[in-house]
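Take a look at this single chain, the form predicted on its own, given in structure tokens.
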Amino acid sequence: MGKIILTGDRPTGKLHIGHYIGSLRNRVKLQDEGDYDKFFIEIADAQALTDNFANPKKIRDNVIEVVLDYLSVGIDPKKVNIFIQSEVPALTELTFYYMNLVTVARLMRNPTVKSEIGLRGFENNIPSGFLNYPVSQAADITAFKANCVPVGNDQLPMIEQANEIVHRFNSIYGDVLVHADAIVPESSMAARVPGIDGKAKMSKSLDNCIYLSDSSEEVKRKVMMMYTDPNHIKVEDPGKIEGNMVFTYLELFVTPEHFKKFLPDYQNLDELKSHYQRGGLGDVKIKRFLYDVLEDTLSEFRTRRKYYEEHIEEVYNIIKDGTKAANETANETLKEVKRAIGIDYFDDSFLNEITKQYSRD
């Protein structure tokens, strides 16, 4: 079997640059590289209903959102297939199989949900769709036969529980599912890109976001009012590149042509760091030269997602196709499960079988 890659993200909102560092850009160079057979990019609605339950509008009004920031970074719908998790009925059937395969215990145990589980404050109210994350996440890998998962160094625990469940399947049933490999990203930097505050990772609940689709002032906005050094009140002053967010951001962004092109007084970024650092470089060019270089990244985004504002039929039929190939994908999967488990009882096999013994009765 080759290459098949699976990924997606929840339509809880627009996302941001943390995305695209995070996952986003990998997503197109992995596919741009085309060293693959099938890729999978899903929109994993009802996974994000786990705990919006009571907000569904929320879910629905991001769905496009989510789909025209994909396609402003240079996701190409030619190569990949977009789908709706709730749309793939495939996926639920196979959750409600493997949830045998795995223990209240254990889902308690995964780092991941015990994580979320704080965070959310559900403690005791746990909601059991919320608890059954990693099940709903382990018949997503598989249903496609994913060998190659991208995923933050968060969500490692989630694929190790998937594996589990892969392994006692084909242990019980036969060698049906496949077992997934994690990409992770490159760097710890960008596996958790922190907000504009400096105090925690970028966040749409905490508001402390550059999202993709933000307009030009609006980046502006944002960089002008980054966290830098408190104590660097002076030009003069020698200030710290530790904890500050516009060196962080330059480390994840700038590239030796953007010197050449908006700050040639510069060879490098440790050049930049280095005058910092002695005092007599102030934070506003600093952040001046951060802003020319996100708009150098950002504002081709923006051309593509006008394009595709402008023609949002063309969007929603590029989900349609996009979720029509994930459908008939998983339902061959599930006729693969249903068969190891001896549930495929309108199939010709299961008709043959009861014939031959009712006919030795």
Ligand code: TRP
The other form holds:
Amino acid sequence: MGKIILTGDRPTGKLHIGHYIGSLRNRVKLQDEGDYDKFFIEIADAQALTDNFANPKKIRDNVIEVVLDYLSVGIDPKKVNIFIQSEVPALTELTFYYMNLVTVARLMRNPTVKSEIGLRGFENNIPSGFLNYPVSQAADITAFKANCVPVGNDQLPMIEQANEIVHRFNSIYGDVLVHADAIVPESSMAARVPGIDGKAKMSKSLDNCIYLSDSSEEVKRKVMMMYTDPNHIKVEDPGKIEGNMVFTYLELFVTPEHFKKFLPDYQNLDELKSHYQRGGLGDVKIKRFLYDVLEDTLSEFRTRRKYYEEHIEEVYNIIKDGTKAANETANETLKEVKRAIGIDYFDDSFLNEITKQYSRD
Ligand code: TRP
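Alternative state: the form predicted together with tryptophan, after the form predicted on its own:
Then the entire complex follows, led off by the chain already shown.
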């Protein structure tokens, strides 16, 4: 069987450059390499509702926002199917049958679920929908017979749990579902892009993000307030690279062309770093350079986003068509699943079977 790629995001907020480095950039690369049979990206709105059920407007508002983020970074709807989870009913149906194959104890042991229960303060009042979201994610993956699932490291327990369901299903009902391999970010740096304040991961709740949709002015303001080295006060002072966000982001974004274009006095990042460490290189200069480097990428995103914002009906049709294609594939799998379990009552074979069974002669 060929390669089927599936991944997804919860539409709980606009995406930032941490998402770009950690996953979107790789999706565009996979898309452009073209080494796959089908490529699906799911807007996991139903999953997002499992811990935002009281705030559905937030999810609704962010669906289009996230699609615009995808399109702006260069996800090509001709090559990739973008679809909305809640509009693919087969996923909900599959979830219901898969729930029989997982114990509550096993779900409670899932490390990602465990830490989220703590973070959300659910403790002894865990909504059962929330506890079951890994089962629903198994449905997302298996409905498309995806064998390649690009995700962040935090999602590894989900893929493991999905594969347990695959194997349990196949051993009870016969070989229908397909084992999925996770693909994780190539470096720990890419997996955990820190915020502009130098603290933990870039995250909306910490207000330390550079969003893919930020204006040029916002990017400049954020770069200028970025955490560098608090002891690097005068230009002549030697500066520290470790924990210095300007160098962290340069590491992730800079190319040799950027030096030629914006900072021809230096050949590469190593030269820039050693000058900074030696002393004599000011923060404003490296920040201006980082701003140019980021803008080189982000301005391209902005141009695409502007096009799609001005053609919002096209965006609507992209997800409508993507969802239609997703339904076709997922319904096909659901049919196989139901046949395997023996709950395909309105297939002709069932009529033949009962006719034979109840015929008197
Ligand atoms: N749980 C994923 C996240 O929070 C989103 C997601 C939902 C997903 N369904 C998926 C990812 C299927 C990969 C495959 O980021």
